[in-house]
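Only one chain comes next, encoded as structure tokens, the form predicted alone.
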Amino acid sequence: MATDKENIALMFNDIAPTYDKLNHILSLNIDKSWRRKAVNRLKKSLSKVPQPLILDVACGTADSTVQIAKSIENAHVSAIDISEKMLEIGMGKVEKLNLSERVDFHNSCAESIDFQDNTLDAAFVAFGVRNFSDREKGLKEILRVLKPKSSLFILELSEPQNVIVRWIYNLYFKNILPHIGKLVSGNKNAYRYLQKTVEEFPMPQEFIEILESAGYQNVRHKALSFGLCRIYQAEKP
């Protein structure tokens, strides 16, 4: 019997085509500007490291791994993920822009990183939190190869908390995106799951004390369009 991690590599390979396209479709291309306003915070925290080692966790079509390596441009990064057809879109991004020399992709989980401890000088997760086969497991193996005094940064899908921006937000979400996902990629599950991800993920302060519990210190939170998505920045002691 194929276990959660199986199936959900399954699935992302399954869509793997479609996902960039779905993606700037269904956010309506915010997602590009929620990516590079999380960058953009990795690389103030990195401005005093000259050759900063990066991980992409859960990279998926590494389009923040792109961005991350051509926003930080004395940086190197490594980027892992569950889903081969994932990984395999990614590679021919970084090659099409000639970042291969500062790039290497690995299939692998959060879950089990090939890291010696306290070797990273930051991590990045773009919507891959939701997608943890053991988030708690993750976020310590996240933790166990970052340096001390280095920052996770999480880009996460959320519920709003304003009462009229979560109406819409349910609407669309429960009704319409799994029909374009379907129309689109030819997989209702697909985003049907994803929905049902985001519903399921933590709310701000409880994600922050699950950092906490983690091993994480100095955990804050950014709203981005009206709660939509957040930005988490957490630091190891």
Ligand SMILES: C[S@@+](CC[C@H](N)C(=O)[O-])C[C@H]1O[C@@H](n2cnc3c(N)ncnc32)[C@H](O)[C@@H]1O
The other form holds:
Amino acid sequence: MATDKENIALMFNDIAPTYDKLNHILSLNIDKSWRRKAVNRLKKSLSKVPQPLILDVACGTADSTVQIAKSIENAHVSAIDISEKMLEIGMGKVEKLNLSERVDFHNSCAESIDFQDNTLDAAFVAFGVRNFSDREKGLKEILRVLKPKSSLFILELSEPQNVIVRWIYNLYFKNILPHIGKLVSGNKNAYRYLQKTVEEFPMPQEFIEILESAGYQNVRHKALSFGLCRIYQAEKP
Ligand SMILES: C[S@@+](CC[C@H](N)C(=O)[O-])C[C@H]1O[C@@H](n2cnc3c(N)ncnc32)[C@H](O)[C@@H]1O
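Switching forms now, from the form predicted alone to the form predicted in complex with the named molecule, please provide the structure.
Let's see the whole complex now, leading with the same chain.
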């Protein structure tokens, strides 16, 4: 029987060809500005590191990977994901943009990262933590490979707390998004899964506590677009 992780990889393999298009349609292109804001914070945190080695976990089709490599010019990015098809699309983008010398890809998971302890200057996860089959293990594994005093940046969708925004969000997310998702990708379940994982994702205070109990310190977060998305920053002691 397939494990959770295998099923998640199969689902992303299935939607990989339409993932980018749908991402931008469904978020009305706002995902680009969320990524940019998170990458700017990452860049700021690395301003004193001459040639940072950055891990992009659950890189998918490499939108964040590309953004990181473009905006932090002296960085090397190692990008990992469990879905071969998402990686293939990511690799194509990186080649086209002539960034291959500063980016490498690995078909591997957050729960078992192929780096030695204390080797990375920063880690980044955009819209991926929600999907980890073992979230606690993944967060601890990222902590293991980070150098002391370096940071993990997490960009994640969240349910807005304002009542009116939440009402509009629920209408869109529950009633409209799965149908558009099915229409474009042919896979309605994937977009139901998206909605379910966002619904089940911990509220900010709870997620901060999860990060702290995984071993991180100075955990903070910023809400973007009325709380539709959040950037978490957490430091390795
Ligand atoms: C919603 S996509 C996000 C992709 C990309 N980071 C972005 O910003 O568009 C989630 C990605 O997480 C990957 N993923 C899910 N579980 C994972 C795990 N345990 N380890 C590594 N990647 C994982 C999936 O294959 C998928 O490509």
